[in-house]
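For reference, the chain that follows is the form predicted alone, supplied as structure tokens.
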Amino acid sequence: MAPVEVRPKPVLRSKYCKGCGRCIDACAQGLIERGTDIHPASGLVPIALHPEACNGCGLCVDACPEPYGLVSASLAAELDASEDRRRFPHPRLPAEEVPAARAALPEGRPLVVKGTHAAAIGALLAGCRHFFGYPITPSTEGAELMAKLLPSLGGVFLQAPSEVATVNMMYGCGGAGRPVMTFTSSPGFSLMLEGISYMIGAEVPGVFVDVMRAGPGLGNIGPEQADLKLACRGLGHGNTHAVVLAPATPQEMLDFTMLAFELSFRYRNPVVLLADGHLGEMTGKVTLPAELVRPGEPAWAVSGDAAHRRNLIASILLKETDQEAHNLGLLEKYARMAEGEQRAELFRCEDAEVLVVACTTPARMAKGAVRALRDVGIAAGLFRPQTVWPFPIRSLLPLLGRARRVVVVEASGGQLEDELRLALSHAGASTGVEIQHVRRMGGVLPSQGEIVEAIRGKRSSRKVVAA
């Protein structure tokens, strides 16, 4: 018996199909029907082909008026290969991951520097050699130090014409796999949000040091925790999150900036470091680490060489199902961040009946208040979030069994307390612990005395509001 001839089935190349329907009339098996989905490239509605029962007669191919709409399988493969050759005329080389390396840093004496300078030094030690920024008080001195040091290190400092330009320059640099950063302050950070959303969507690393000042609007240049909500819940449109670090000392400004670069490349995502105007200007002793970082080259980077030729960095997917799948992937990444990057410092919390929650500069006043309260027999402790997103809820929950009160100390109208309450809600915690607060705004920081008075029940109605 002669072997049965297997005729190739047709292949639909959707982007060339205009949906004219001639193939529908030609198909004797009724395997072709009008489509319902608009093709994102052509803007037309291609036909829907169901080739399972197709006998390969080829009548539909003959009926197609478009030269490349319905074609044979062999021609489809040839056309795809031809298009690939036109897009990438040179053979593809493998893009290998070059991991970052560490090198010993000669031991030296501690430095006495202000917070913004400490962050700049941390960036240099983390291997950052590209800085883009627009001057804005009270963050400008960090940028000034980068402008002074980067040229001598073979790096690039570029003062952009605006914050909008800054973030787009960072997008390009981060997309090339290079460590990149900026210094900004609250109004400038607001202008960067669209670009940050693009970077998150395209999974591009970058470090944003936001030295917060009083708002809303232009406000003033006094210290305030005005951007917690923005950094934790408002990084542009869509499903956007980033690790948000909250240092409280110049030493942490250096250490957390180095950490920010590490996390940014670990997750291929921007990282935000939130300081405030006081911390940015505060001078303190800073000890340099034992090692510095020599950046590698990620396999995903768009570096402009043959090995990375076919890499693509983009935050746009025109097909709705592709965009949904991408968002699901981002949400899975955020879950890994939330699980792995919760950080907090606990001070005298082991037996605390009054738990003070504070971060950045107000945490320093809160620590002094805890010491003063301990001196008068009140068992107080300080819970200091070092990440405000993800909020370090795992470290907090065990403390709530003993605590009778939680007092949130902040230089804002409740943004830190909102993060605390939201984290408790997501954790399903029903503690019954009373939550109170001490708040100052407008560039005024809560004082140690105000915190002590609030906890001891001697509250000033003007300065302290307790829930």
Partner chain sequence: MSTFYERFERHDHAAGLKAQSTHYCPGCGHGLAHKYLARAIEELGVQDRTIAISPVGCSVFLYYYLDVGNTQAAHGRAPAVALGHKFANPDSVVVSYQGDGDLASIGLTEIMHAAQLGVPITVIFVNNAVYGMTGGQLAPTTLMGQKTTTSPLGRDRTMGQPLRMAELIAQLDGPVYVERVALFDAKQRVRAAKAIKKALRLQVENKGFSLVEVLSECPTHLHLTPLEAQRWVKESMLPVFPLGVKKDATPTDWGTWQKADFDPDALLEAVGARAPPVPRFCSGFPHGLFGGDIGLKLAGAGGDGAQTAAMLIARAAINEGFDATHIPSYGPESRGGTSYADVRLAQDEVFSPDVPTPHVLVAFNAPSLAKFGLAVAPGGVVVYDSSVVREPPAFDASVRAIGVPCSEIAAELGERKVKNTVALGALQCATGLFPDETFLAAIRQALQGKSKLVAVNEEAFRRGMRAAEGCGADDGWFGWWI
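Switching conditions: you have the form predicted alone, so give me the form predicted together with the partner chain.
We keep it simple here and write out only the one chain, dropping partners and molecules.
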């Protein structure tokens, strides 16, 4: 005669029973009924279980929505045994941090490529093998080059259904510790801001190359410095900041994209690279670096293996004091960025009496203007922020003593000037003279000629307004 199988009976851990009664229906024997007593710990009324006649079918356990309410005998035994043993999330140690490594790059010939392509190549050199994006002029050629090159390098190119999906794919991929990037342009960047806020909150790296175009709204595809404000002050909701790099040449598109990945992982934060329509399309000489980067494996990544199982990527902290502590930590991180990442190019600033402030392509027109002004004996200099956030105020302050005029040249309605003014204000400094400007918008960049004219035409400290 075969031995009779004795199935263990379920165990009710009444503290964790919410008394929903789903198990009552599930029991064919009718051995479960509504309870009558309020449990002192939960304040709820657990069900009453009469296991005497129970045949251990387990259907009641399958009907209990609580993981640790009505449980199998074996689970109950395990829980009892470990009652006093704390285990969070499980006894594993944090994963080991595998740092990124550098490998020598054989000398190649200089490339003649456009800005977007230079940025794409910079991303590949920085070890990026994951690209998600949505086509938008004038950034698309960067994505197209990634689509062409990534498959041959074992990488992933995915055209997302929208910018919203794009940034969330980046959130997942970056959260897995992979260097990930996108190309976009102003309207698309607007759509990504929510996701960028989540990335900052969850401390996920990722690189956004925004080839800015004219706005507001659909605007046009001409170059404008339309998103300085968004990138510096408006990265979605909440307490957000990111390093904002402002290249001015195709070479810097490559170099700064590589730098962007490095900073993104150093700070576990997105990095924004702001180009403009002209810089994205502009072809120029690009020399490759001596080394490329093989990405590491961050200890914090959620990468789907045993070593990283304990990790969590999330921006939600329900307890207010936890959220506040997190924000204080972010502020401390922003302070480190502000301290360590200010970058600027100074051109003929050493004795400059007319200090021109400009970034991205307009800075090149401004540089031309400075040379032309010098040719006619005006001591002009260009101060070019290479990071707009943090604004490179440290290298600006020593120049202000000599400057008799400060002229901000930009392709926006004053977004760069606002950054300058905020940086001065935070530093408790002032230019000592009125800040003047040359501004164009709508897809028009200030030309070298009009900058020269504006500066030569007005020698006083009154406002200079372009025609």
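The structure presented is a predicted model; accordingly, all values stated were derived computationally and were not measured. Numbering follows the first chain given and starts at 1. If you superpose the two forms and keep the largest set of C-alpha atoms that fall within 1.5 Å, you have the rigid core.
- After superposing the rigid core, the Cα of residue 72 is displaced by 2 Å or more between the two forms.
- The Cα position of residue 35 differs by 2 Å or more between the two forms after fitting on the rigid core.
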